[in-house]
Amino acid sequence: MEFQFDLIVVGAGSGGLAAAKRAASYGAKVAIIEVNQVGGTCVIRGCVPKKLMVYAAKSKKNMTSSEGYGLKSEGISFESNILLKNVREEVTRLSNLHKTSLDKFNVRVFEGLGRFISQNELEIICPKTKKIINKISSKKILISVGGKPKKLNIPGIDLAWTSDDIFELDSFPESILIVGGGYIACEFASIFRNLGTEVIQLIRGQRLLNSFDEDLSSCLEESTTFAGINLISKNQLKSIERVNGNLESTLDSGNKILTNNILIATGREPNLLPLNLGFLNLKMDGQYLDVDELNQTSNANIFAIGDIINKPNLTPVAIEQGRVFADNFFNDQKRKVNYENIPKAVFTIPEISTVGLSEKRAKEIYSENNIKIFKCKFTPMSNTFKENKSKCMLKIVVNQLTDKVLGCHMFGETSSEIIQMVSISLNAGITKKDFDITMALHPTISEEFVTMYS
């Protein structure tokens, strides 16, 4: 069979774009299918627009808490419609840049919903008319359609927002209930609160950020409470009703909460249903597509990367998966993705960053007796003259038998910028002694990583 393309990429998110451009740079004839704006979750409705909102929230917080530095904050107001308009314009600009870069690599872009009709062929459907507008075929197909917000199966759920809806708002509400304790929920709680919205955050468990080191969770809970966010734990949302223009939430405890709006931020899931994969009988890994170390599914010519496989669902991970895929199959390289010591951040205010093993996980692997913890908590110099006295926390997890640093964790301003460099050190196999003999740069927050002693 003669195919129209060497590679079809389904989904123009970060991973799909990386794979398409890299494969095309090697001379492959590449097509990419996208039903929404080019750029995917990160650029259009995730990392980028959310981080722009974080900058707005940080700016307002600094303006209103810096009178000790002689900065008067009278007359400061926040107009959310301006922020939201500017965010959308920036997202459109970035999306257009991605489209231009695809043109430079001669990647053919098909606008519409891609659906499999055979293992080598897809039909492209117009999302408005639902009519088939094209059919294309390829030797290899890479699925990179990303995830979508999970929705709770409760009465009235359609009255609530998901994270995708936030970036389409005309203005911010006066009050909001945020359901969830993961990084998306915590980031939006911080954004809304610091920009003036009254926030209630509802979590099913005991603590925020269950998958992170417990000291980070504790620091965030202290900061969340200090910021005026009303945190309700060990409760679940049971139903939503509209009451006099507001939304009334009923909890499993029987309590009711009245707010202007509700944001459901209970996680994301692979967006596989529209692809019509059922007849291909691809092997699954729970809700994810099962792939081998080359990102190959159980069908030899179909591959998958990004948030639809059971690997860390992070933008840089998807980009590396896409590039490694293209290097291996279109340039005959023998590359693998390195999943060790991937840095992570939560852009709350202050922010959280982490790399390597948590204290709990390290003790599970190496036993409690072999793990030594170094930790410090202090008020950063930048808060000296501020009413806001939020703390910084830095933590190092060390294997006592080898002196190897297994994990580094940080809560505080610029922690994401700091942890990136720490990640390089961990990948190089750094020891605690290496930290100790490194000269500190004073006065900084990061110097605490090299001045912590038992």
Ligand code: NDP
Contents of the next structure:
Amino acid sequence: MEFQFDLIVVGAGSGGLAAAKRAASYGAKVAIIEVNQVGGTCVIRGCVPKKLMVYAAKSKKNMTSSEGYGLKSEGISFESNILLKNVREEVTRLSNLHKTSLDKFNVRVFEGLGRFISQNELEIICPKTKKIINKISSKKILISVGGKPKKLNIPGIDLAWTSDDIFELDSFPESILIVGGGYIACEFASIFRNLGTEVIQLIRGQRLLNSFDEDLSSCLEESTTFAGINLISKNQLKSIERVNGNLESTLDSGNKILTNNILIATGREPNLLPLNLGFLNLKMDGQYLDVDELNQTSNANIFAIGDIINKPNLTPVAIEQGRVFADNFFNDQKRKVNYENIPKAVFTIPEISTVGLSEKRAKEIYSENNIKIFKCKFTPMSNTFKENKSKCMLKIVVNQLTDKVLGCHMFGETSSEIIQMVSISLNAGITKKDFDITMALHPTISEEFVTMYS
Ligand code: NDP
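Next, report the structure of the form predicted together with this ligand; the form predicted alone has already been given.
Let us now look at the entire complex, which starts with that chain.
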């Protein structure tokens, strides 16, 4: 059978774009289908617009907390409509840049919703008219449609926002209830609070960021409380009702909370339903598509990357999966994604960053007696003349038997920039002694990583 393309990529997010361009660079005839703006979650409604909002929140925090440095903070105001408009313009500029770069690689863009009609063929549906506007076929198909916010199954849930809605706002609310204690909930709690919104954060468990090292969670809890976020733990949202233009949340405990709006940030799930995959009987891994090490699904023509497979759902991971897929299947390279030591950050203010094993996980794997912890917590010099004397924390997890560094964790300003570099050394198999014989750069926060002795 003759196919129109060598590769159809369904979903023009970070992973799909990387795969399409890399495959096209090897001479493959590539098409990409996208129903929304080109760029996907990261560029359009995730990392990029969120980080711009973090910069706004940090700027305001610095301006209003630096009187000790002689800076007068009177008259500082924040106009959320300006920020939101500028963020949208920047997102559109980046989306257009991605489109231009697809053109340069001769990747054909099809706008609309892709639906499988055979293992090699998709129809493209106009989201407005719901009519089929095209049919295209290809030897290989890569699914990279990403995820969508998970909603709670409770009365009134449609009254609440998800993170997607935040980027569509005209202005910020005066008060908000944020449900969840993961990445999205913590980042938006910090953005909103530092920009003047009253924030209540509701978590079902006992601590924020459950999957992170416990010391990071406690540092964040301290700074969350200090920032004036009202943290309610061990409680769940039961229902939402509109009351005089505001939203009333009823909790399991029976308590009621009245806020302008509610943000539900209780995880994300693969956005597979619109693809019409049912008749292909692809093997699943829970809610995710099951793939092998080469990102091949149980159908040899069909591949999957990014937030629809059970791997860390992070932009750089999806990009690498896309590139590795193209390198293997369009340039005959034999290579795999390296999932070791993936650095992670939560962009709260101050931010959290981590690479490698948490103390708890290291002790589970190597036994408690074999793990040595190096930790320091101190007020960073930048807070010297500030009222907020919030502390930063650095932590190293070491295997005593081999002296190998298993994990590094940091809470504090610019920790993401620092941990990105630390992750190179962990990948290279660094030992604690290597840290110890490295000269410090003074005065910095990160010098503590090379000056911590038992
Ligand atoms: P997370 O998985 O990070 O957190 C989900 C949160 O929701 C947890 O606190 C969880 O509680 C809670 N939760 C789950 N189900 C319920 C429920 N039924 N009722 C109440 N609470 C519930 O998800 P996010 O939505 O924050 O983020 C999704 C993913 O997006 C992340 O995992 C990450 O991969 C990616 N992301 C990465 C960012 C970054 O790199 N900086 C930023 C934003 C997103 P519990 O802990 O008790 O399970």
